[in-house]
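Quick heads-up: it's one chain on its own, the form predicted alone, in structure tokens.
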Amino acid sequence: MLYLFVLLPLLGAFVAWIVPDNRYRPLVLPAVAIPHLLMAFYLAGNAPPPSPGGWIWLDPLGKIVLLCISMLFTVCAVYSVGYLAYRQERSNRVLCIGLLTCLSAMTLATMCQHLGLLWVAVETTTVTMAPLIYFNRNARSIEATWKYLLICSVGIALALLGLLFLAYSTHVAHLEATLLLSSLKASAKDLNQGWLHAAFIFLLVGYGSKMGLAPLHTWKPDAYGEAPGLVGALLAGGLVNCAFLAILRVYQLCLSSGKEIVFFQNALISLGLISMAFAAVFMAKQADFKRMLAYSSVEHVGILAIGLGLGKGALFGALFHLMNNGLTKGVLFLSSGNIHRSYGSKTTDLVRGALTRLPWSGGLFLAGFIAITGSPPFSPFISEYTIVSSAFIEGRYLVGGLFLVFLSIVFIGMALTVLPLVMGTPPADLEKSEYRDRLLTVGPPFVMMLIILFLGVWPPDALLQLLREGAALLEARP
């Protein structure tokens, strides 16, 4: 079932290439994405056995990452069916098959237990979220393509010699070469200790790169910027989460150790706060809303490795805002992209009062604003929450104290373009624009935002256990 779990999206594609019409070929993503979420839920509860060989297993890391890449999918495909029928000016040909292979790649990428077949499957989305970010076929969208293909593949080729050191650190200790997790836990207080410390330095600098931590973010800005709002959402809350994941595997790597996990998570608080410190400086009076939300994305990331450096109830913590804040970035590029459309324009300049011209999507951006700021009752809350009381539980004052002001600077940051972009009137001399706000292109943002209220007032039981099992695979004790 997990096979036919990666290559039904890809049976999809297939679908999506024949389909000559661009104005039912949309169709054809959530007709795959439906039933790819009612797969993920059954299998997130029924999950089978390892496949023979162990390298296919959907363990509670692995669910996490999947129910939350295959609910931002979902919401994403049914948006892209309203929004490309704005857009039939350009074939969307190579955007449906482009999203479908990628979801295949992410799901692949939730299962693997081969650290190998791991960064192939990255390495996948890499490749083929590049067209995508070029949908507008302008001189800035192929300027941002490019940048995000020339750092990203950098960094994968980092965590490439990494996975290297990796193998060769099993060599020189006379063991079998593998990069099979179980085995290589089992193994790693026998490995070669100096091979092993490279290895670790060189997989989180690669995939930190591809995560986005500062300084290694430098392609988000103009990557999300340029994007279409759904390819956005599925950049910072579906490949970002791929990213975190493969760091996920390489931190249990760093536990069996023994003697790495200290420097791995001190390098993880380090590189943590240095992207909460870059978001804030660069979110302030920021013009450009799209820009705005991938330094919020630098930012978010520099939560996540914030929770997972401080280990212990945090991890609890940085799993739940895994999920959190993939599905709040969704509701905030999707809400963003309906804006950009209407207006022409992702500049404060122009953009004012947009919840006079467009009541639901600017509603929908300020209730995401609030949400994405870690403000109750919504989820991101809980997950913030719990990282930096855990901050301060363990004595760790520097770090929460310093998290709690760089989340201040960006709430007072965000806030200075976000608020003057949804209050007020439009300009009067503004074009008129056929752009409204329809059922398909609000509907599905508003049903995530509901979902993310309904966690932050009401998490389900059966979510909470899944956090907890997870977070008892990184050794943690919520």
The other form holds:
Amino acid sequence: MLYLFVLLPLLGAFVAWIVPDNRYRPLVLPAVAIPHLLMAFYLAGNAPPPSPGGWIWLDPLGKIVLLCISMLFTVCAVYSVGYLAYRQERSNRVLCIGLLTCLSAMTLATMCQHLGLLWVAVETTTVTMAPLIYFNRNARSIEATWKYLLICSVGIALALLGLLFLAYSTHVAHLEATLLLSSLKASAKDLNQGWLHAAFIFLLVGYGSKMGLAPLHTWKPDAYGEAPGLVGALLAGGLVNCAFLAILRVYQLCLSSGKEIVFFQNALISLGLISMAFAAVFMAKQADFKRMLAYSSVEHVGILAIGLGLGKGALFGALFHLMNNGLTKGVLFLSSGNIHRSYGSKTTDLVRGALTRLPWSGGLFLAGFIAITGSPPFSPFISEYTIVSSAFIEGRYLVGGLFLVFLSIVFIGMALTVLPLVMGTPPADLEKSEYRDRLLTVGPPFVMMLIILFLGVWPPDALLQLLREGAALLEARP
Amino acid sequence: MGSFADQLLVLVMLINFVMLGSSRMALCIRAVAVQGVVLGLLPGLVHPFSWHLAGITCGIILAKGIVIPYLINDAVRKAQIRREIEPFIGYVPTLILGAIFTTLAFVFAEKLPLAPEHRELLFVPASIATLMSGFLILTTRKKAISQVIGYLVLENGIFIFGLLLTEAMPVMVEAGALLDLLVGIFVMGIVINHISREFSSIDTSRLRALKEE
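Output the structure of the form predicted together with its partner chain; the preceding block shows the form predicted alone.
Expanding to the full complex; the earlier chain stays at the top.
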């Protein structure tokens, strides 16, 4: 069942490869995504037992990430049918194959219990996304692709070194060298501490650069800025979550070692705060709204890291935020893609008054902005509030205080870009464009916005239960 | 056997210096290929024979010695470049930096809590020195091809460390890692090709349209 789950998108990629017609090829995406989503929901309820070797198993953490990725991908897939109809001048073969291969690798990443296999899956997502960032085939997008490829590849290489350190720590402890999570956790107390710390740092830096934690985020504004909106949505909601899941796995292992957990937690919190600070500084006066979304993503991976580092009640918040951030970024990137299409520009000197020109896309962009900055009644409010409040309950006043300060600076910075963009009056000399808001380009992000609202007002019990189970796996037990 | 492995590792470190000091692209690519083949021979020297080991040896020599250099050469030919011109730091300073890093690698490796049977071998210092050389090439060169070579050298450094634990890594993961490296280089080759077409050169210092004002 689980293998079928990984193979399905690959099969779709093969079909996309042989379909000759540019107009009908995008239909493969929803044809794969919808069964994938149904299977994801089914598996979240009744997960099969671990595979015989223990390599493949869908645990609560994997389920959370899988649900988020599958929902986001389905929405993007339906959207892509509408979006690619406007981009008939370019072949979308590479885009379709890349998206589906990436979905397969992301699905595999969610159920790996073997750190080596997880590494291979995450690296595969990196490579498959590179041609998609270069979809627009111009000088700027090639620059973004080169930066993305080089920085992420080096980061992932460092993560591999971290994995080798981890295996070596078992060797020094005279245990059987392995990278299987369950056996590593069982023997974690005997691992050599020095090598374990080194491994954690390298893995955090490696996967952190993939995730975009500052100061390793430099590829992010370029890649998000130049990639088409739907690729940006998958980068910000899918790849980020896969890399975060990899960090969660390593963190689980570090917790089982039971010693000096404060070291790991502080490393996460400081990287998280640095990310939020970077985002707050660069968000202000950002004229390019897609780059602004990239900095927002840097901010939110920072929030995830802080939530994980704080532990206790914040863990629930972090896991919930993982899902909320992924979905809200989806709304923002898809609607910003529509605005970009219509105005033919992504700087705020030209793009004004989106609400008048494109009521639906403009409205969704505004709603997404309100949600992502953590305003009620949307679900990011609940997760951010949980993290902040548990920081104060735990007596981490400095962390909680800085968190709030950065959040408010980001809010102001983002509002300064978003409000004129949405509310202002459209420039008079604007060229006409053939883009119009249609059901296929507006419907998917609209549905996603409704889900975010729904999760904020009335989160389903099954989901809350799943999040609690996931948080229990990350609890530090003395 | 250990001493022969050490001699090969010295060779690997000498090849690092060839790449650090050379401006000719063809020489660098050949050097990285030779380094790959030497690394492919190493696992057979330090571990007893098994089919797993034979598979790794063949896979590594094929990928690092033949396929990857071929892919880079292909990119070089399409982009029509011969040599690296004006790196960010000159060749002599990079060589000196490389020498300093190699010395530091030896000092640092002494202090690591290594398993007793690895303490006498050169694996760890060679790994760190190669890793640092890779970083140096990656950061000081302007041409995209040189950066790819730097990335390969960096991977080679990580690979040397991995040799200490060949038994631990199941074949599937190794194969996956190798395949990803291969695909990565392939994609980089294509990107280089596009860079050269877009900018009529593969000088990455011209890639500077995207930055914060």
